[in-house]
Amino acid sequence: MSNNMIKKVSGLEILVHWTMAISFFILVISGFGFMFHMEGVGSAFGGFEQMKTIHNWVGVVFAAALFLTIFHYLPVALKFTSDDAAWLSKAGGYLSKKAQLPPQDEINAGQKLLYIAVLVLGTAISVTGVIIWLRPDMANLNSAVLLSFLIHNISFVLFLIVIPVHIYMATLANPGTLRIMISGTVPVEWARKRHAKWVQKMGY
């Protein structure tokens, strides 16, 4: 590692992130296909039955990748400090360039909330997805399955709000952030401005 670069994430974290991202978009496209019975989307997957099979198994991949994030990101996200509260009170400095932001750890307060939202929604959509997958015949749906459909669809809609925000924040709103999930490294000075506590812990 050169003196002016610092490793932000591991190769495994990058793999898990892109596995979640790719599986998510496959699920979104097929999910829209089911929700609006889009013949074109169904045909692209080889028919609705084939799309259902792909949707279900890609959902398993997504759930597995989400599960792997728990070991590293959940303990970090749950460590919510007064600095995090102060960061949120100033909207992360996005509403004013003059805002004096408190130092942040490995991930900032906004990223912590985003991760928790993704974890909750991802868990909800995964669990209900399994229930729907194993549902009884459509003519004999019970209340648990009907509730699962409702939660699954609500989670899906909320994901369509959360993920575009994540993509925007990781690209246009914060130039340089995307490289974290490509090379795993960032310039030390870049990291000091955004994750001062973490950089200090790393000895830079």
Second form
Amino acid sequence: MSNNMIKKVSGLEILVHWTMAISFFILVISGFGFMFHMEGVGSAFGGFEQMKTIHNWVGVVFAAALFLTIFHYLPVALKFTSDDAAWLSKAGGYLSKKAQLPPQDEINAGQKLLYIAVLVLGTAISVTGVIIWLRPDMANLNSAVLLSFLIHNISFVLFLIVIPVHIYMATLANPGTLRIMISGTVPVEWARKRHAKWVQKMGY
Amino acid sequence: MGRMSLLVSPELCIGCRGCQTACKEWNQLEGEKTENRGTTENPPDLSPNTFNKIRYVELPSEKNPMRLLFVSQRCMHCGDAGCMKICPAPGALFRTDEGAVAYDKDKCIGCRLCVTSCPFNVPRYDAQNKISKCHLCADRISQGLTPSCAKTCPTGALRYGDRDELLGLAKKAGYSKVYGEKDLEGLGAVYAFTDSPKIYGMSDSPAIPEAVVFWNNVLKPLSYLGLAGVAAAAVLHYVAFGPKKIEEVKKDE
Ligand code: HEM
Ligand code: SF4
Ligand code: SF4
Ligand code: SF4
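Pass me the form predicted in complex with its partner chain as well; I've looked at the form predicted on its own already.
After this comes the whole thing, all chains and molecules, with the earlier chain placed first.
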């Protein structure tokens, strides 16, 4: 690695991230197709019956990627620090042109929140999806299927708020961030401005 | 065309189950081997091969120790049908001109969500995992014929006709409770009862599960409103604040 670059995420993390993102989009598009009876979406997937099969199995891929994501930051994300409090009280500096933020560690409070939201919503949507898919025949379990249907759709709606915010933050709102999920590395100077504590810990 | 429906009058039913046989005959449904369960009610439940059945309700009382009610059970062809509301496959369930809730097995994707959403526990599944239930003989009524079960009924306990006329008929005959007139935007199988629906084993106020109603009325619109809201907020944010100014942050460090 060249001297002025710093490695932020591993190749595996990048692979997992894009597996999760691509499966997510396939699931969202087919999900919309089902919910609003979009014939065009249905035929793009080769008919609604095939779309169901694809939705189910891509869901399995998504769940697998989600599972691997647990190992990325879980201990870090669950630790609430004074830096996070400061970050949150200033809304990450996003709602002001001159907010001052204390130096941040590997990931800031916003990134922690995204990470936790993805894990919680992802788990909820995956587990309930499996229940709806492999629903037991017994009618007395109908209420379990109904509850799953409800949770599956609530998670869907929340995901559709969380992920667009994430995409905006990772692209337009923070130019240069996207590199992290492409090459895994960023210029040291760029990282120092956002994750000063972490860059220092890494010995730069 | 006005809405068509069935009128079921349990007090007129003699429990001959001609309707069950007639349905099997018209729809070419196989018979089912069942067991002696100590009752002549048979088969025990609706199935992919049994679209209708007579439910026996035994109501012994001092006045009438032998009181038996025969209640015909089948798809109710709800005006506001839970099965149609939840079904994710366009065209799998559809409403005919006569008001029946019919289905196209080729379009059914076998998700069984309709089972979850039906207030009357009607839809069943065939071996190919496709929906299977009474379709009000959609193929007959579209030709102006009477559904097979009603055609067979010897006592008039099952009648088919213009829904308003049938409702008028039941009221004129003095039935104290006409079931299904208003429920779920009117059922396509209305019942002439002389007692409370509970006695006949029917729920007083059938309803589509709240989770399905909430999903339909709130979550569905929210799913694209949320998306559009974030997109709009992102544009506004970008115009008002623009990309993050890292240089400024650096100065403070
Ligand atoms: C076009 C779509 C997307 C883009 C451009 C994108 C971009 C990024 C970038 C650049 C990062 C690294 C941020 C950093 O470390 O500072 C990141 C992290 C992350 N993204 Fe995305 N992302 C997208 C879609 C998604 C989707 C659909 C999900 C989840 C369903 C998701 C979940 C995550 C998570 C959990 C992280 C935290 C790091 C990790 O666990 O690997 N992203 N994303
Ligand atoms: S009774 Fe059930 S299956 Fe029949 S129309 Fe009503 S909701 Fe659908
Ligand atoms: S099982 Fe078939 S008819 Fe029932 S909801 Fe699913 S696609 Fe629709
Ligand atoms: S209307 Fe037709 S399909 Fe329905 S129960 Fe009667 S005979 Fe069977």
